[in-house]
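First comes one chain, alone, set out as structure tokens in the form predicted alone.
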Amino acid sequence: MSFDAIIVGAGISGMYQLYRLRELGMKVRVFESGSDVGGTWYWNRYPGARFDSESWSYGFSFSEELLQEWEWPEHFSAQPDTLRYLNYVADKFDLRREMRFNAKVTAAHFDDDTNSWTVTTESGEQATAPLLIMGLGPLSAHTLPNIPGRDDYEGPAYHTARWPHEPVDLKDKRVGIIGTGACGIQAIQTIAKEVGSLTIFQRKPNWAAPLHNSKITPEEQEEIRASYPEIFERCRNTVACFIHNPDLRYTLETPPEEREEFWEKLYSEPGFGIWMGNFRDMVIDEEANRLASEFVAKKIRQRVKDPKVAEKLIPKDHGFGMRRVPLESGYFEVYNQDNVELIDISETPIERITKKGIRTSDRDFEFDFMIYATGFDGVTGPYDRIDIRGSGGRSLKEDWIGTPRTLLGVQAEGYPNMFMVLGPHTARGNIPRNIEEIVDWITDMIKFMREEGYSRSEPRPEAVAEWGEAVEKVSKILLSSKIGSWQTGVNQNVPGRDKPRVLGYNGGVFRYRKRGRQVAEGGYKEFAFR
């Protein structure tokens, strides 16, 4: 079948993408590998997951009316709710009708002649269109530990980004769990209370800060309907559109006593004010993030009762802030209870996953259940997972080998009318926030495109060369561009992710923004149009 523009992923991005191009009057296709909207949340049901960024920041803001029906429940909503949320957007603007789901599309190749992309699903089905809309998804590539023995184990066993649909019982089971990052923090600090045993594989420590969740009182819902033309003003003016900026003061040049009074009044507000609203030099200045650190790791030795654990907790290969931080609700307090065992596996590494469970040189444990949270291969693992071929046949996965070329992260050099919503070198922080630029800009781009007569676009190698170099220099100055994470593009699960790659533009929001509104008003000179 062919249509105006298909779209991959049924997620945020596909979603909003969607309701933007029928605004437009096209044939749209979205195609989406799960049963049913909701992307992240559709798939990560993994017990106490939810999302980190102010549940009433966090929302589309595209209606007036939608923002006005809508009840978060809490100030950090869960994934219940978040997806429950997602779902009634969906059956308000009746988005269903051009979704075809249950359809992983595996190759997208793009015909010189036709100045158009053929997609193929898992199931053979093929359609065709002058547009390819990639709404992927940063983390949604998720990677299983590469762990001798794996597939040996007989109970069940599951990635915290694959959790069943149905209920799981773990009450008094015996639980084995590897990872301690977001997903996994999140996970043991919920399942905790239930479960007979859980021993947790530590591969390597993470920084994490209090949540300080609560529910949102009939008060405080209607002082957010009220305030929404605010919130989301106030989210377009910080440096990645969550509520906070940092604080303009220096670290050093600010009196002991201060810088902890300071500290102590962030640690114990909600949010991402400890990370995001933090001294303005802690992210690229070593001496005040190691002060910043000291600060956070004297929270967890006083939460944490036993100090040999604690010292395990705490990171010492990279500093507070330099990974996403992920925020905790008595993450740090399940390390005192006496039926949580930590293993670091830099003492005694996993040797391999058994048929009863998992032996490292020490001993073996036997499990009932097992959960990976073994993270995603971030950003470009999405693309990867696809065969796109672009013009001439070239291969967008041997073409991002080293770092990829882009133009603003919406279109990348070779690949002509594939615009991606979060691509790489795009500006992240909060994510809906962000998508809703991204989609309006592409949305403009196309509406240009059509009123000119122009049936493909491609960047100029000059502009992805300028844009390269842009987001190369910003980054440098970071301290987290030496740090392995997802962002950087390191997951020890897949060949070849050792080493850091810069994949985002760090240069915030602001400048992100400014050149993109440079190139729309500038009649979008930086791409080649036929």
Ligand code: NAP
Second form
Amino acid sequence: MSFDAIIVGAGISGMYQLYRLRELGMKVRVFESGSDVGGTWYWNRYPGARFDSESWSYGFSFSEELLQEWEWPEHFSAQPDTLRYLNYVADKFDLRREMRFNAKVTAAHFDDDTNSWTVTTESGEQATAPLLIMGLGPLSAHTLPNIPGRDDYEGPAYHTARWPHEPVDLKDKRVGIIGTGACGIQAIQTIAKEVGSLTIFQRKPNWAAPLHNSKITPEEQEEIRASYPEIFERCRNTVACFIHNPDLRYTLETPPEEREEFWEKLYSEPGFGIWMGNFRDMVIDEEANRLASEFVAKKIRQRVKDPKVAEKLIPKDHGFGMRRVPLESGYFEVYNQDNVELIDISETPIERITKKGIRTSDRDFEFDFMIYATGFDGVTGPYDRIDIRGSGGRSLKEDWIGTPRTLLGVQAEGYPNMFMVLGPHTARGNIPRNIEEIVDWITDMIKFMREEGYSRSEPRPEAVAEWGEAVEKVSKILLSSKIGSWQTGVNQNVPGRDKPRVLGYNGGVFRYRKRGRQVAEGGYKEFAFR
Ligand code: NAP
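Complement to the form predicted alone: the form predicted together with the named molecule:
All chains and molecules follow, beginning with the one already shown.
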């Protein structure tokens, strides 16, 4: 079958891209590996999964009617409500019409003679189009732990990103969980009260701070509905498109009591303020970061009764905010429960997974149920899992072994007509806000190509090199660039992913937006067209 454009992924990116391409009157096919829309929110159904960002800043902004119709029940939406929302959007705009579900894309090959892409799915279905748009998401390639014996376990075991669709009864069960990132933390705090026992295997602790979620009252609902223009304007004008923006004071120039008072306030407020709204130098100055980390460590020591356990929960190898900060609701108090045990596997490593559970260097554990909250091969992982062949048959996976090379994260050198929403080296920040901006930018460029009669576009090598340098340069000043996390592409479960790389543009959304605007307004001179 032939189309004007093929979109891979029916998450937030794919849904909005489809909506925009339809406006251009294009014939589009969307391939999605899941059985319905939703992407991240379709797959991540683990107990406690929810937004860490304010719901009302995290939905689509393109339709005033949708904004006025939809009611978020909570300030930080739970996964079932978010999936309900995305289904509502799909119904309202009749998006499923062009979508093929249960259609996992395994290959995408470019043909230089016809300037078109052929996409193949797992079942062998093929489709061709001049334009290919990847809406893969930065966190869709989940990774299981590379621990010997993983397949030996006889009981049920699920990765958080592949949670069953039917209800899972964990009541009174002996549960083991590996991983204490954002997903692990949400799952742990949610199931701890219900399970018989919970054994948490932690390799490295992560910093976490309170979410302070609450229901949205009818009065707040009215206020939110009336304030969408201001909410989205605020997001456009913050450094990472969240409602929070760094405080303009410097840590060391602020008197200690004033600092303490400020941190207390941030710690008691909802959302990412403690991370995104902290002193401006927290992310670039080691001493400023040490002081902020010390404040959060003090909170952990206050909340966890056993001082030895508290110390194990305080990161020593990276400062606060150097990895994406999970937000929690009673996570640290879980460790005060009698049915919860923390196993520090940096002290007693896991030797293998057994038929009945887990063997560490110290003990054998038996479980009725196991959870792998072991994260994702971030940003480039979803691309690596598709056999993407560009001009002359070159392989994207091989081209990106060292570092990805893109222009603004929207197109890669050597892969004509392949656009990426949230590809490597796009600006970091509030994901739905970034998606809308990037999709709009891509749509404008596609419109330009159609108006000019171009059938092939590719970023010029010098423009790609220049963007790569800009990306590297701004990252150097950030302390987080040296720290291993999905954001720097480190994942010990994936061969070759043990050193931090720069995978996002950290110079702020303003500068990213400005560069994108320059390229568009200048007639896309950074691209070679045919
Ligand atoms: P993650 O933050 O990368 O955490 C993975 C955890 O698994 C880490 O504790 C890691 O330990 C551990 N791990 C991995 N492999 C292991 C192994 N072989 N043995 C022992 N431990 C192992 O992943 P995540 O929790 O899935 O979160 C990823 C991202 O998803 C978050 O940072 C966030 O951006 C996003 N997220 C968003 C929301 C939201 O907004 N609502 C909610 C959840 C997640 P090490 O640290 O030692 O590697």
